[in-house]
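This document opens with one chain alone, in structure tokens, the form predicted alone.
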Amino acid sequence: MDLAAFVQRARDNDVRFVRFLYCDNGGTIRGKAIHIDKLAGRIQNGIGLTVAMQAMNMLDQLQSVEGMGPVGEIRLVPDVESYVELPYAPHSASMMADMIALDRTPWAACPRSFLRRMLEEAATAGVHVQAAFEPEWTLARQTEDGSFAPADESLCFSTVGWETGGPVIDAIVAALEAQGMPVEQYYPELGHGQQELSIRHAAGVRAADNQLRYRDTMRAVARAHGFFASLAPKPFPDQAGNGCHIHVSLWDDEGNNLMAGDGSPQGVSHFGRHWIAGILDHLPGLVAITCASVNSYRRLQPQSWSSAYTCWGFDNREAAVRIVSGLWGETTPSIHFELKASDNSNNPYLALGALIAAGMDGVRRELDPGEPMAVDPFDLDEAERTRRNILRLPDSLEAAVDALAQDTVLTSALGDLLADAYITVKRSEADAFAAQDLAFELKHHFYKF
């Protein structure tokens, strides 16, 4: 690319600072910004970052991880293809950054590089991944005493919710579209003040990049309109939780849908069934990555439409893996799956990468997911769930991290350094919140993600 011309275009658009962004093991979006006068050099050479940052938890408590202490540095090197100017931040733009070691190779603890590696392994096997993160979030106001309250008491899909959030939602849509993220649907959701606004799917790494941009955009635009946007899994204990379902479609080298029926039952291909079985097999450990906070497990409960069991089904919203109905009149099958056991506290690069690792393991081992679930799994007795190999998912972050630590497929995919750092950070978060009360938990999750 013509780097000088790239920088000049940014300068012509009155950009003064460009943020180099990443998402850490605590799920926090972090980064450093460079002035436009120094941008060209930093695109080529990166910005220095201490290796210790990947051992920081969501409370900014630095953990002891071998290789992530006070000695050592990496570089944040931006992906120029991810450049966008930020409509909610005057004179600012951003790029997603990779963590690069001083020898110019991807650092072993870089989440974005991990996802890229999983995508490349899948592509080598002839599998190409399209994905979309589907966030739910809560529009709230701050009260006189400093606490938060839902912006309204609207009912699910009610037009009253449109009246409350109309101006801010309109501004959010404009901001998303300005960053190249076309909006698909919007509606007020079940909880008071709860919103769902979904964007179009994208290929691989771009899908995870979009989730970071989405989170930043919600918060910034809502604040500009006098609201707070909480993407916490359970910002209000007495209201519906906020999920962030991950929609995934799988395609071969010729552009054929790999999940579309090949004579197998229910119209899901044998490949698709193996992939689903891999996810279900690894889900107890996988949720430590996709439901990544202490607050996540207040949401991940039976009969709350958050999918608390290892089962799959067609349009079953209590199944962890939902097969989504195809579109009417389609020429190319749109069949795909949705992982419901996921929320906004996760690092989307780790979540999507681990999801791919689990699915590919199911394909390699030709696992069988069993029969699709056509009822709420909670309504089955324990003996029937056992017969069908349907497990209750971990009920705490601590239990989920223990399951992840024992899952050699997922930890091997992550690699030693990233797995060690992630598990250490998450165990530290579980311990820190266990020593505090509910008010502390809600305070430190409400506006974190």
Given for the second form:
Amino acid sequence: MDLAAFVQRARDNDVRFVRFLYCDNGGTIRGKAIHIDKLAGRIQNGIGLTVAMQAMNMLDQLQSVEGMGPVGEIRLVPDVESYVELPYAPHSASMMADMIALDRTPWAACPRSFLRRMLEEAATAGVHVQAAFEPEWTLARQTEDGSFAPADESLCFSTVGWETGGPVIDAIVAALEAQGMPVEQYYPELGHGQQELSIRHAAGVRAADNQLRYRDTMRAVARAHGFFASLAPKPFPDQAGNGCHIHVSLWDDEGNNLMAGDGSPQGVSHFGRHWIAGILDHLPGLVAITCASVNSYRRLQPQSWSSAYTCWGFDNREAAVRIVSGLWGETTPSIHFELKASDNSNNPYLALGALIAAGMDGVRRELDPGEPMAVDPFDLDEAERTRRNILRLPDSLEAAVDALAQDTVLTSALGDLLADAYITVKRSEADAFAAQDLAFELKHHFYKF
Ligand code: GLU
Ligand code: MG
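With the form predicted alone done, generate the form predicted in complex with ligand GLU in the same format.
The complete assembly is shown below, putting the previous chain first.
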């Protein structure tokens, strides 16, 4: 890359600051910005960051994690391929950064490097992952007393919702497109003020990068229009929760869809079935990463279309793993799956990386997911669910983190330092919110992600 030309282009576009961004173990997007005059050097050598930041929880309470105290330094080194100018912030651009140790190797607690490692392991086994994070979020207004209320009372897919959301959505779409994120669909969702605006899938790391950009973009554009956009899993307890389903498709070295039928039952390949079984097998611990906040478990309830049980199904919106039937008129089979047990409070690098670790473990062990669920699993009686090995997902962050701590496949994929830091941070959040009331929980999740 011609570094001088790269910097000059940014300067010609009037960029003054470039943000080096990352997502931490609490799910918060953070970063530091460098002035354009210093950009060239910092692209090569990064910006310093204390190791302690990966021990910070979502309340900015620093936790005690070995190796993450006040002594020690890493560098945020940007991925220049991820450079975009920010349409919602004057004179600003951003790049996603990796956490690099002083010896110039990826730091063991770097989430983006973790995802890259999982993708590389899968690629070595001939599996290439495309993914799309599918965020739902709530458009809200601040009332005179400082509390938040949904921006409208529109109904599911109702055209009334366009009257409130239309101009903001239009501006968000323009901002996403300006950053190279193609938009696919929009509709007012079920909950009051709830929105769903989806973007196209991308290759592994870029899909997670896009989720960070998406979160920053819609939050900022909504603010500019006088609204607040909440990505909390359950910002209003009496309304539908905000999911962020993760859509995943799997491709071989020649670009063939690895999930497409190979004569196996129901048109999902044996390979695809192993993957699904791996996810279901690890799901109790995996949700500690994909449904990463205390507020997540207010959403993850039966009969909420968020999924609450370890099962899979075809176009079944109560199944944790939903097989999304292929589109009509496609030349390449578009069959893929979505993980419904996921929301915007997660760190998308950790979420997708752990999902891949679970799926690939299913392949290694040739696991079978059993019969697909053709009904709402809540409607089965307990004995039937037990017979079919269908478990209720953990009902709290604390329970999920306990399951994660027991899951040696996931913790060894994360590695000791990242697993230890993540579990410590999440336990501290569970404890901190347990000592407070519902109002505190809602307030501290409402505008954090
Ligand atoms: N809002 C639901 C959730 O929490 C999802 C509804 C749907 O799109 O199926 O995941
Ligand atoms: Mg939806």
